[in-house]
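Okay, so here's just one chain, in structure tokens, the form predicted on its own.
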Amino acid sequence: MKRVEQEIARLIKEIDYDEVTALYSTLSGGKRLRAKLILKIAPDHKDAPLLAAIVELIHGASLLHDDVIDDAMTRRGVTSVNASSGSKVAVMLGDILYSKAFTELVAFDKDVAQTIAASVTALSKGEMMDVKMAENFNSDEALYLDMLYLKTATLIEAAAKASALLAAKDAHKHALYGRNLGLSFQIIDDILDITATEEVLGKPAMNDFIEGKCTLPYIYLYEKLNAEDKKYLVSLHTKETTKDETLWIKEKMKEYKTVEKSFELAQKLSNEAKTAMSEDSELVAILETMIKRTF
């Protein structure tokens, strides 16, 4: 990972703008999941650290735009760029990171470059779908999972597939692994938004529903409620809920085990990915660590 961080620092320096360097230094690197995947799948390829750095710049750009869309004041427990420097600056910083990433990406083999580039288009489409879906209460599980794949899983899928192409490994199996890892990772995040504390999350708990996001526990809850309770749940959508309203949601979720049902889907997707990568103990270990972020 040291090589990846060095490559990221080099790419940022090459942009040759002190404002970008200063702003980027305020961003939290996070788990670097995508970069770690690339290094584990193609550990001996000389270009793997650069590919990992490119993917991390893309991911960082998407988060900058995401924070603007969500009016997020924090990111990973620190002040977001849009909160500290304004939305215009955050959007332009994201655009610069995207542009630099693509400038470096064109030097890679066509199939590798196309894999990453296509995922960025899908990611952007998923972000737009997420914004549109937040306008109304969504009870369609298939639609939600489609959006989740595009917005979150597609870049992880692409990172796994592209690095497999670099290392001359089975691209299809690695893509399936990345897709399912991305989906199950986000489903667990959705669960933690409901079950974890604000201190753990680095943001207010149950914030997704306030922002208009109907994640799986809410979708599964809606399916189980009677007509009157469905109407009440929908009335709370995008609203700053009171303690009593929050308690009602949590009690109903506990009654109908909608968090557990969501976890079961994450577990199923994780198991499918484990089967695909059964001969790679390190990739299986990543799945096991991810799924243990339980509620």
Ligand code: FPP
Given for the second form:
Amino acid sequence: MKRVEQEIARLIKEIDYDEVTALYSTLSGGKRLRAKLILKIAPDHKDAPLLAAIVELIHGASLLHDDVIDDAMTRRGVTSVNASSGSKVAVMLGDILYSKAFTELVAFDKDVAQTIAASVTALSKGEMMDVKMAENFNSDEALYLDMLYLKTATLIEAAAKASALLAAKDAHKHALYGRNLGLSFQIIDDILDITATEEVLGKPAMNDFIEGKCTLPYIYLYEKLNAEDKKYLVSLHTKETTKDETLWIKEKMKEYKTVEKSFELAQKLSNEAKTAMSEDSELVAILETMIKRTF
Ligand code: FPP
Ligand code: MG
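I would like to compare: after the form predicted on its own, may I see the structure of the form predicted together with the named molecule?
Expanding to the full complex; the earlier chain stays at the top.
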């Protein structure tokens, strides 16, 4: 991973603007899941650290824009750039990181470059769907999973597929692995929003529903509730909920085991990825660590 951090530092330096270097240094790197995946799949390829750096810059850019869109005050436990330096700066920093990443990406083989580039269109489409869907209470599970795939899983799928292409490994199998890893990763994230504390999350807890996001535990809860309670749940959508209202949601979720049901889907997707990649114990281990971070 040291090589990836060095590549990221080199690309940031090449942008040749002190303002950008200073701002970038205030960001927390995060889990670097996508970069780790690329290095695991193509460990011996000389361009793997660069590809990993490119994908992390794209991911970083998307989070800068997402925090503007979501009005988020914190990211990965530190003040977000939009909160510390304003939305204009956050958008422009995102643009710079994103275009620098693409400048580097075009030097790769066409199939690798196309894989990553196409996933960014999907990512942006997914973000727009997410924002549109948050305007009303959504109880459509399939639509939610489509959006989740686009918003979160595509870049992970593309990272796995592109590195498999670099290493001349089975691109289809690795893409399936990345897709399911990404989906279950996001479902776990949605669960943690409900079950974890603010300190653990690095952002306010139970915030998804306030932002309008009807994640799987909410969709499954809606399915189970009687007509009156359905109406009550919908009335809480996008509201700054009181302690009692939050407690009501949590108790109903407990009663109908909707967090457990969401976890089962994450586990099913993760098991499919494990089966596809059973011969690669390191990739299986990544899935296991990811699933375990739940409770
Ligand atoms: C986080 O979702 C957001 C994403 C994973 C994708 C955001 C994508 C874009 C803004 C479009 C692409 C833009 C560029 C510049 C490449 P979340 O809000 O559910 O998660 P969070 O809790 O981590 O904020
Ligand atoms: Mg967000």
